[in-house]
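There is one chain below, alone, in structure tokens, taken in the form predicted on its own.
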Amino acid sequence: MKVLGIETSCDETAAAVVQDGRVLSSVVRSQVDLFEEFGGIVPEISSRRHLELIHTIVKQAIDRAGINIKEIDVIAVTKKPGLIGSLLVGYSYAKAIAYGLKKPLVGVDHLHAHIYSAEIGSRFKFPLLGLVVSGGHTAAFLVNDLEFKVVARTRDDAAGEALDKIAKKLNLGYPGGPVIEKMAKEGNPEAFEFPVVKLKDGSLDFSYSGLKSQASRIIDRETLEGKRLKDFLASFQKAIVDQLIERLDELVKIYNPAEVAITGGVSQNQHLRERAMEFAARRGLKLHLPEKWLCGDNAAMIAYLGEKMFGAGYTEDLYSSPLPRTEASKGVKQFQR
């Protein structure tokens, strides 16, 4: 089975072809260059850029897979979550291809696909505790095959968002995570004290707004340059990871998973990877980490999960949409299994 995957949930226009779990091609066009001057994503600009690129990116994915588009058996596309304008571009394009080729359409949850990106080239054992850490999302799921239960999520900022915002405040560039990681390698992570946030209601949800505010106050009152700046960034990065690992440890105690996966754009961070490997070894758990090219937004993970979903009987009709359902659309069948 050959599956065409399309991903436009945020600021990457991506397409890929997967056959029987094997990635035949993956094309990703980032929009980072468009947003450097803004220090973050501008949704309208992003959706317009997707419109300009989508046809070319899909054609490149088909060509690099060495196939004709008529050989595609299933179209898989990101349906949620994401920027609605960006989602509509990819979803509408996918529906048009499905209609034209008379092929089935599968709508894929972007976060679920991130989790399954760690299974490409590997195999999960269930139940799996999957942690997605990115610029837009920080959430943990208990996964049993194609069933996903949210067991913790951020109450405010995502981990990657906190990194980006502090980098912006320091004028270090966008995206902030890679810049902070590079500079933090030469810093002392114990130089600044950032306690791990404990939510008053005892929840294991994540929260980074307080950490971000504390870091902002330090920036406002102190001149951070040279070694002192690197120490600050190393300490801030460590605090981001401390919360992830501490929450993960508590979730493992509660849910007793067979394995753990850490995915999403921030999972490229080497400090997080090393801490995660230490944690997994201490707990005696197998840890799944996606290859670094699969950590950011990509369509290979969409096609990969879409293939599994189609095999389990999931399809969408051509009246479906990533938009919230309205009163007028309640009679339209949105999802089939």
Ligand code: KG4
The other form holds:
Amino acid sequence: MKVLGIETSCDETAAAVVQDGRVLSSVVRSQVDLFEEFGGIVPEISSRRHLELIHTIVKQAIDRAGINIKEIDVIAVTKKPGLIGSLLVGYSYAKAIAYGLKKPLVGVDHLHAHIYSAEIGSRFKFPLLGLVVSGGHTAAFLVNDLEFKVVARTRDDAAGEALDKIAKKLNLGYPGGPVIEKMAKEGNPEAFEFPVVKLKDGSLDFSYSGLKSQASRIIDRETLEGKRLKDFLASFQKAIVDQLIERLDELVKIYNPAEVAITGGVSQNQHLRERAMEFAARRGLKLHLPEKWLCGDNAAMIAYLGEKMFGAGYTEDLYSSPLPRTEASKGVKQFQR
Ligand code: KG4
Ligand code: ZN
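For comparison with the form predicted on its own, provide the form predicted in complex with the ligand.
Below is the whole assembly, all chains and molecules, this chain first.
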């Protein structure tokens, strides 16, 4: 079966073709150049850019897969969560193609797709504890095939958001994660102490706003330059990862999963990948990490999960309102059939 995937939930316009779980093509056009000067995404600008690009990106994905669009069996599109205007562009476009080609449409949850990006090339065993660590979300799911239960989520900032905001404050550009990772390589991660936040109610939810404020206060107090700046960034990056690994450890104790996956834009980070591998080895757990090109937003993961969902009978109503009343902009929600 050939599936066309479309992703426009945030600042990447992406399309891909997947056939029987194999990626035939994946095209991702990032909008980051548009947002460097703002230090973050401007939703209105993003949705307009999706509109300009979507047709070309889909055509490129079809061409690179070496197929004709009429050979597509199913269209899969990101339905939630994300920026509402951006989602609407991809969803409406996908719906129009589905209608025109008389093919089924599958609406995919972006976060569930991030988790399944780690299955491309390495099959999951369930129950699986899946972490999504990105610029918009930091959440842990207990996954059983196509059932996703949120077991922890951020109370405030996402991990990537904290990296992006600190990079912005230091005028290092957007997105912050890659530049921080690069500079942190030459820094001492023990130079600054950032304790892992424990929530007062004992919950295992994530929380990054306290860490971000502590880091901001240091930036306000000190002129960070040269080696000292690198030490600061190495310590801050380590603190972000410390919390992820500490929470993961607690969640594994509680839910006793068969396997673990760490996904999302921040999972490209080498320090996180190494710490996660150490953790998994220590606990004797199989760890799935997506290949780096599948960590950030892409449509291959949408098509991949869309194919599975279609196999299980999930399809969208083509005659519904433009974007059905989902929890599109409300963040993480459990998938509903
Ligand atoms: O998954 P993604 O592309 O988009 C969202 O769904 O948010 O994730 C983007 C986030 C940004 O916050 C960016 O700073 C972070 O991923 N990121 C990284 C790295 N590459 C991207 N964070 C740490 N290290 C990286 N190498
Ligand atoms: Zn994402």
